[in-house]
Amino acid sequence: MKAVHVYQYGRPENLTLVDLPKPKIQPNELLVQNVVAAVNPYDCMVRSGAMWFMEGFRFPKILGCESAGIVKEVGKKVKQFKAGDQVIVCTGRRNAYAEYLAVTEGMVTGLPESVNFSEGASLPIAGSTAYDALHELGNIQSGQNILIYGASGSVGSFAVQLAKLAAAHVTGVCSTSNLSGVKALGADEVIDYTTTDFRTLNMKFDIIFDTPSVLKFGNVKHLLNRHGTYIATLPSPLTMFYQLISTKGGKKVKTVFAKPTIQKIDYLSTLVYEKKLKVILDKEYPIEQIAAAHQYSETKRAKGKIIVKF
C-alpha cells in the first residue's frame, strides 16, 4: 500500500512516499482503504519538528488526523460496520497519509449520502475546531457580535456558517480575492485586510476568533466588550501568559484546541447533508504530491481545505 513516511523533522522534501504491507486487523478493529486524506497545519507543524516536544523523536512516521474511504474488512468483534460503507476516519493525531488503515469503531463514523469523500475528510479537525472554539469556549448566543480573523481558511469558513446558524451577527476578515466568497458563506460584513485595518472599527465584538493566531490579543482587546473572549487556535508563550491572567469576570483569553467526536462529526456531516453547512475545498493533490500539499498549507493561503487523494 501507499504511505507517506518521516524520517527527521524537516522541509516538506523530507515526506517519502514509501510501499508498506496492508494491516492486519484485530477482531475489534475495521480495515479501510482511504479515498482521500486532508492536510492540516498541525501535520506540517509536525513534520517541520515544531511539536517535538509532543510527538518525540521516534521515526519514521506516518502523518494526517482525518481521512475518508471505504471499509474492506471488519473484525468479528466489529458491531455497526459492515464491509463496503463509506466511512470518515479521524485518527487523532498521525497514520492517516496511508492508503489502508487498521482502527477501531471508536475512530469511525458513516459518510451520510450526498456527502464525497473529500467533504467528509474535512470535518473532523476544521469543523470540530470551529466548533469548540464558538460553543465550548466561546459560549456563542444569538444576536452576539462575532469577528472571525481568517474567514476564508478551512478553520474560517466553518466559523463563519456555524455563527450565522447560530444567528450571530458576523464579520468577517479575509483578503481581496476572498471577500465575495466569505459574504456567500454568510457573513453579515467582510472586512479586507489589506486595505482597512479592522482594529480601527467602531465596534465590540462578544468573541474574537483569530483562526490562524496571529493577531496579539493586546491589539485587538479593545475591540471586546467587558466579557468579550479572544480565542486562538495556536498556543503561544505570550497568548499563554494573557489566558493565565484573564479573569472570569473581565476579558478573556482561550486557545482551542480540536477535539473531535464521533458525535460532532455525526453532527457536522448532518449539516452538510442538509446543505445547512458548506464544505470549502481549495486544492486537491495525488498523494505522490504530498510535499507540494505541504509546502500550499504552510503559505496560509488556502482557501478552505487541501485534499490529498490515493
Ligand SMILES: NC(=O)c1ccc[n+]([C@@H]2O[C@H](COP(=O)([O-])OP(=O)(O)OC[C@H]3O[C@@H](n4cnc5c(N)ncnc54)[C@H](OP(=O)(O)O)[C@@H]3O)[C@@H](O)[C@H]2O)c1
The other form holds:
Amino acid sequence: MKAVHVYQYGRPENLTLVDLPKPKIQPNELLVQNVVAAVNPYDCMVRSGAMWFMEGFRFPKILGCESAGIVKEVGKKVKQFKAGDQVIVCTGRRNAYAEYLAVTEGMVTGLPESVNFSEGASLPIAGSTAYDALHELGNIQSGQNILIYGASGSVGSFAVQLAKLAAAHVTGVCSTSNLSGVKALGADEVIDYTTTDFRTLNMKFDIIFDTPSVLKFGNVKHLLNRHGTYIATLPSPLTMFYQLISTKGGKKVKTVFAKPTIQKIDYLSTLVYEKKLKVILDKEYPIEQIAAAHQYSETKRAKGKIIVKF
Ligand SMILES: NC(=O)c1ccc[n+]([C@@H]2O[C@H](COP(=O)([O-])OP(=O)(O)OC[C@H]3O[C@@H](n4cnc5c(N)ncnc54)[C@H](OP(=O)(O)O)[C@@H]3O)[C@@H](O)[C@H]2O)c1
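Okay, that was the form predicted on its own. Show me the form predicted in complex with this ligand next.
After this comes the whole thing, all chains and molecules, with the earlier chain placed first.
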C-alpha cells in the first residue's frame, strides 16, 4: 500500500512515498481503505520539527490526523461496521497518510449519504476546533456579537457557519480576495484586513476567535464586552500569561485544543448532510504530491481544506 514516511524533521521534500504491506487487523479493529486524507497545519508543524517535544525522535513517522474511506474487513469483535461501509476516520495526531489503516471502532464513524469523502475527511480537526472554541470555550449564545479572524481558512470557515447556526451576529475578517467567499458563508459583516484595521472601529464583541493566532490579546482587549472571551488556536507565552491572570472574572483569554469526538464529528457531518454546513475545499493533490500539499498549506493562504487522494 501507499504511505508517506518522514525519516527526519525538516522540509516538505522529507515526505517520502513508500510501499508498505497492508496492516493486519486485531479482532477489535477495522481495515479501512482510505480514499482521501486531509492536510492540517499540525502535520506541517510535526514534519518541520516544531512539535519535537510532543512527537519525539522515533522515525519513520506517518503524519495525518483525519481521512475518509471504505471499510474492507472487520475483526470478530467489531459490532457497528461491516465491509463496504463508507467512513470518516479520526486517527488523532498521526498515521492518516496511508492507503490502509487498522483502526478501532472508537476512531471511526459513518459517512452520511451524499457527503463526499473529501468533505467527510475535512470535519474532525478543523470542524471540532471551531465547535470547541465557540461552544465549549466561548459558550456562544444567540444574539451575541462574534468576530472570526482568518474567516476564510479551514477553522475560520467552519467557525463563521457554526456561529451563524448559533444565531449570533458574525463579523468575519479576511483579505480582499476572500471577502465574497466569507460573505457567502453567512457572515453579517466582512472586514478586509488589508484596507481596514478593525481594532480602530467602534465595535464590541462577546467572542474574538483569532484562528491564525496573530492578534495579541492586549491589542484587541478593548473590543471585548465586559465578560467577552478572546480565543487563540496556538499557545504562546503571552497568551498563557493572560490566560492565567484572566481566570478571576471579566475578560477571558483561552486557547483551544481540538477534541474531535465521534459525537462531534457526527453532529458536523449531519449538518453537512442537511446542507446547513458547507465544507470549503481548496486544492486536491494525488498522494504522490504530498510535498506540494504541505508547501501550499505553509503559505497560510489556503481557502478551506487541502486534500490528498490515494
Ligand atoms: N489548537 C488546535 O487544536 C488547532 C486545531 C486546528 C488548527 N489549529 C491552528 O489554527 C490555525 C488555523 O488552522 P487552519 O486549518 O484554519 O489553517 P488554514 O486553513 O491554513 O488557514 C489559512 C487562512 O488563514 C488566514 N490567515 C493566515 N494568516 C493570516 C493573518 N496574518 N491574518 C489574517 N488571516 C490570516 C488566511 O486568510 P487570508 O488569505 O484572507 O489572509 C487563510 O484563509 C493554524 O495555526 C493551526 O495550526 C489549531
